[in-house]
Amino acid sequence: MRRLSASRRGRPLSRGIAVDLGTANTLVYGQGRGVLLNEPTVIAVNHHNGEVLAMGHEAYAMIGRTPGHIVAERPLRGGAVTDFDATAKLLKLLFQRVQGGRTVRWGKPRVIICVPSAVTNVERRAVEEAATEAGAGEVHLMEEPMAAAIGAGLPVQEPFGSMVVDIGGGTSEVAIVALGGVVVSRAVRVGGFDLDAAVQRYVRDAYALAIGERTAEELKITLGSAVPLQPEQEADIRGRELATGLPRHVTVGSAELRAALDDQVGQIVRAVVETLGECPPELTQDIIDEGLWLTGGGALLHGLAERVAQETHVTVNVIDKPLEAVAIGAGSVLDSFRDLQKVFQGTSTSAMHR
């Protein structure tokens, strides 16, 4: 974790904001206070003159049904900022509904963001100054697992392995931790927007019948699942049929979902057996007494734990409240900042990229 910059000299900085900045939502943990924002990561932006209509839900539900001068996107792709400007605006939104909508009193607060340990350092500063821009004191950039293995209550600090898989919309990252840092990770592009872009390619060619960004989204989370179910479910989707351009409806299997969703599944299932391949023997066994953790909205996929554990033979547990992990570990920093500076240090330095 780096700092960008500082508040001024003799004025102390507010109350300090940890930001899950995800591609899919965004979270928002005030110091003492826990979450207090849950969003989707979108803005919608009149380009006629500039201004933000929307954010967060009220965005999303613009997907989709705008006129073609106002555009709701989302700012951040594979995790990485694609989009500076909406970035900066979206940010700045956040931390205003944070703090009430008033204007912070005493100086800009100290704000940690949570980025994936696979972007790059130009994706690293974009993120930076995109917080400076939108009102941030003091930055500091915490990657990912070791955030999500805060949040899960691992033991990060002591001499003891510890195993996170966080899947988000954007990247799916595996990292081993122990003594404040990561001794070994891995990470892979593959997360939730994967998913739905899969199942989006299916319908289109299984049915020739074209479907929305939220249909997808729905209907994974309905049928989806990366093992078989008992019994198979089914699902009637609307869409537009693409001979015609008509309205046309259709019932999707739970089993031809799965087989669509398989590749994905694959490849964040393999990046979880080869880091457990690269895991020093004196911490592996740390993982087969305790067990791996996974966090993350796509841990939430119907059978992925039991994938995972049929594949590397090891017991799989599904935190409580996934979704909100990563926001909670890095949430968790914000509250003792300086009892967990070695954690900073760890994040920062240790990391092996992939």
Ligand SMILES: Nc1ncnc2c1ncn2[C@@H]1O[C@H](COP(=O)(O)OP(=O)(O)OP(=O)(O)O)[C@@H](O)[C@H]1O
Given for the second form:
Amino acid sequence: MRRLSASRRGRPLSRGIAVDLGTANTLVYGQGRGVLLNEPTVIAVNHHNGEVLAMGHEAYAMIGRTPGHIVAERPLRGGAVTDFDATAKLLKLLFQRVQGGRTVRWGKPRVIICVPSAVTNVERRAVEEAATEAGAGEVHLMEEPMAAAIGAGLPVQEPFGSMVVDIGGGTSEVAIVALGGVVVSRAVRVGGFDLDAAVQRYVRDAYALAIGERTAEELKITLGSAVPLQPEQEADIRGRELATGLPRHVTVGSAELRAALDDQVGQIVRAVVETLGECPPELTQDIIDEGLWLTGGGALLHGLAERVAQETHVTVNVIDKPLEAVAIGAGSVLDSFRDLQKVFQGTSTSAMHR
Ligand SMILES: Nc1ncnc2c1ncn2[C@@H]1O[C@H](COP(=O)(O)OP(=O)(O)OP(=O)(O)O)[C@@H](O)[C@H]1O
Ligand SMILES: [Mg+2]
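Show the form predicted together with this ligand, please, because up to now only the form predicted on its own has appeared in this conversation.
All chains and molecules follow, beginning with the one already shown.
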């Protein structure tokens, strides 16, 4: 049965919520209140009765440590919803946390959810339905690079090209925006998690040592790089020796780790170069004048900005608060909904009224 949205029934929508539903981290922005929540996108569910035991930081700590019937999982992979039920449950918990008991009094909230620009219609539908299921009164989807550009204060509504590269956990997206829409975009399903996996593989192959996801991520953040470091550095890591199963530690150097990351880093940089190649000439000129903008956690990899600059011959800036820019951008659309809604209606996002 089709239901009308709260606003259509004449009841006011409660304060809006903007969600950056990322593969690695989920951020929630409360209308007029700013970023209220920033947690890993992980949920722990008891598979005997479907009960949600934990989410976010608490569920993250459970990964790899749960008894059989409890599963701590990431409901998104490669920027897409792979587990619909878990996503709906996660959204419901998030809405409850930021709203308290307000829903009953004020009706259901207007919700903006940021999704990768490459999502298929089926994936869009899955996110929209998960949000409605979780209690949204009105759902708008917004492309992440557009949200990041707004969050960075770029002139997205002007006849001027701005280029944003969002390197997340599961996807890297490149987009050129102008006049409130995405003109050219490209997404590769390579992100921070793939760099972590490359670190894990390298340490296993080169040192016969097994390391966990978290150790790999830490090593990537402390020692990983996209250009030579001066001086090169080293770090001690601990893992489990494959042959004996016993704990052992080894010293890894930044140059060898850079080589291990090169394939994935190369794919991200190539996506940037190719997108620039598809850009209409007038917009290319704007980008040459103003530079391009990196965002997402992956933008913080040592030397990545420098590497992109070397290969594109364009100035590269890293957006302030790269892990929050998408949520801040989507939140400012909520805060100025009348002025900014043209940014997504009929162009890069769809609104769903049920
Ligand atoms: N200092 C750092 N150096 C390198 N990588 C980092 C750093 N800080 C965070 N990251 C990586 O950034 C990634 C998370 O970024 P972000 O929160 O933007 O992703 P997401 O939005 O959840 O994912 P997606 O947009 O792909 O769905 C993780 O893979 C993390 O390891
Ligand atoms: Mg993201």
